[in-house]
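A single chain comes next, written as structure tokens; it is the form predicted on its own.
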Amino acid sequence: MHTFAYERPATLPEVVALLGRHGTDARLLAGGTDLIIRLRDGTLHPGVVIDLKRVAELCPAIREEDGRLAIGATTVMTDIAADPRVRRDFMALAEAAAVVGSVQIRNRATLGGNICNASPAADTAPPLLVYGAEVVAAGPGGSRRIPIADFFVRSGQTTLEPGELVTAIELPLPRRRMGAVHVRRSRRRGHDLASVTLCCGVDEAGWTRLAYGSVGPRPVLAVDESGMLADPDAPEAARAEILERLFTDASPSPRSMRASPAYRLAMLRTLGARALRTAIQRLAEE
């Protein structure tokens, strides 16, 4: 393993100062489920690793405040999947958190790490897009909020500025009923990146929100406001045409070893239709 310095700050300003001092030579350690692997296999050579586990402002937490559910960036997937408030209002996020890696991984992997890695296959990204989440970031200029749809740029890159780190992810509490579901397709069950990951949400106003990942350089959100997709009695051909239009931004890489572009696009359509039916059913059961 490459030699590096190790810092263990106790406050958020200390973390920001360290990031400002070391710049791109620094890496943050929260759950470590990706960082440790990359340190061991030599694909990452930071000059310093900054451990966040003693930072008081970054203690794992899920709390309701000002009409939002705020999830601390260091909150692990196991806690998100089991939290009754998440399961009550954001069921698709709970479902996504429950399929990240293995049990051992979910006990360590954090929500902040899952989105900051900016993997197109990140399971939590589609439900966060469907629910209109915002990323709270802290840096030299103070704190700011970034809509999750503006957070991802491409694989491995986000819109975080130099010296910034994510402190929380906030989801607005729903003002109208929504049925939502998260689905994925992978080569095998268990610890495997998804070939397709997708979330569908249908609300009582007839809006359908579809977000999908692992089929392009970044997760994508598409919205249908016509009410056609949400209407189970609408002509099947018309609904299929709208779904196809929502998937136009899918562009799977031909270099991936997990699945071919043709397979991913076929599964995207299959999972999209399946998730739409489930979301409509869940809305009716609300």
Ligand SMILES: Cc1cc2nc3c(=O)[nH]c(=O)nc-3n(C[C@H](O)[C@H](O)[C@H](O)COP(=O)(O)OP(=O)(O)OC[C@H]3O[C@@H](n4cnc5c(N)ncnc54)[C@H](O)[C@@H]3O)c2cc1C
The other form holds:
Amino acid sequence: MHTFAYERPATLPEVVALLGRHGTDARLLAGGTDLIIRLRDGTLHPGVVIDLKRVAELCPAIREEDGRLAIGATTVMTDIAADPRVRRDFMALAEAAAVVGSVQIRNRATLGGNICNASPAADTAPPLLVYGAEVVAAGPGGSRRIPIADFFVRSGQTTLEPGELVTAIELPLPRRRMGAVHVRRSRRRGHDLASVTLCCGVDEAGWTRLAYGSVGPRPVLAVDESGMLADPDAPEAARAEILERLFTDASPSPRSMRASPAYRLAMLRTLGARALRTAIQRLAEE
Amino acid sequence: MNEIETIAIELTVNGRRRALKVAPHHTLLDVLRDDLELTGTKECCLVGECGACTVIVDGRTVDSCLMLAVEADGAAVTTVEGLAIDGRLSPLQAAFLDKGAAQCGFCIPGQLMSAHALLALNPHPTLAEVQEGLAGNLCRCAGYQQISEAVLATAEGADR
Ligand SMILES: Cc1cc2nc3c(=O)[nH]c(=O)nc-3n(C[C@H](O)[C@H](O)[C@H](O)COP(=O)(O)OP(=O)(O)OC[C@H]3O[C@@H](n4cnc5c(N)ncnc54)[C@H](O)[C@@H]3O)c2cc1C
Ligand code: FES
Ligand code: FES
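Target state, the form predicted together with this ligand; input state, the form predicted on its own:
Let's see the whole complex now, leading with the same chain.
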């Protein structure tokens, strides 16, 4: 590994100042499960690595405030998967966190790192899209909120401005009952990045929210407000047509070695239909 | 060549306090093996896939190839060398021997650390929970069945 200077700021203003001073020569380090691999293989060679794990304002924590559940950027997957409030209101996020990598990876991998790395296969992205999460970003100009649907651009690229970092991810507490589920397909059981990662949520007003990743440059959200999809008694052909329309934004790359586009699209349809059934069932059991 | 700047850290390894200077780009794995000469922790894939480098940091397993040594400043680290009790194999280690879980042995330190952490959290795991708990530890000799048996036998033995 290339050497670098290591900074361990204790406060958010210090992080922002360091980012301002070092610009593109600096890299933020959370759990390191993506970053350290890229430092070692030489695709990244920053002069300065800024460790976020001891920044007071980012401390790993899940808090309920003002009708939202706020998850600190450095909260690890193990803690998200086990948190009773996440499991109560945002089960599909707990499910996604629970399948990231292995125990060892989940003990380090943070939610902030998962979305900032912006892999199209990021497993937490589909549930965050379904639940309408907001990303809280801090930078030289202060703090702002970015709807998660406006956050991802392509692999490794988000709409964070230079000098900004993510401090928290916030989920609005549900005002309507919702049933939701996360599912994915990977090449093998155990840890592997998903060939399709998907979340479906159905709420009591009849809306269906479907989000999927690993089938294009960024994770996608599609919504049906007609109520037809969520209604198991609606005509099957009409429902199939609507579901098909929700998949139109899928555009898997032919260059990926993990799975062919045809396979991914077939799995997207299979998993989508399956997740819709489970979401409807979960809503009924709520 | 430029002099690499080192950083002073303090940590506890297998119950013993250690103060040392580390290069910022050296991983915890590098420092355990090369500086502290604890070579039970193995280096293999270096991308978080195999688990040969698994150690316990503040009660949780991590792949030490994906953690910088400076990040362990202030932490309590347990490696496979720290499992024995008063110079005798722990019940888990003894069960690995008993069930023939070690073939070539290369993955075993990592398997032991994951199993040790699993049993600390969940003293009576099901087979499925053992398999999930050890999914981050690959065994090229494919001794998975014996490894799972050893973990389950340890859990059972703890009752007696
Ligand atoms: C073996 C293995 C298996 C994996 N399996 C999965 C899987 O199944 N599903 C999955 O989704 N991912 C998987 N991953 C990828 C990875 O573990 C996750 O993306 C993880 O959540 C990244 O978080 P981190 O804290 O480790 O990020 P880091 O590696 O620390 O950072 C990742 C990137 O985000 C930036 N960053 C981190 N935090 C912030 C912040 N607060 N603000 C701004 N930028 C920030 C960093 O600068 C870096 O560019 C796997 C990785 C490995 C090695
Ligand atoms: S060497 Fe660390 S996981 Fe393989
Ligand atoms: S015993 Fe040989 S790799 Fe597991």
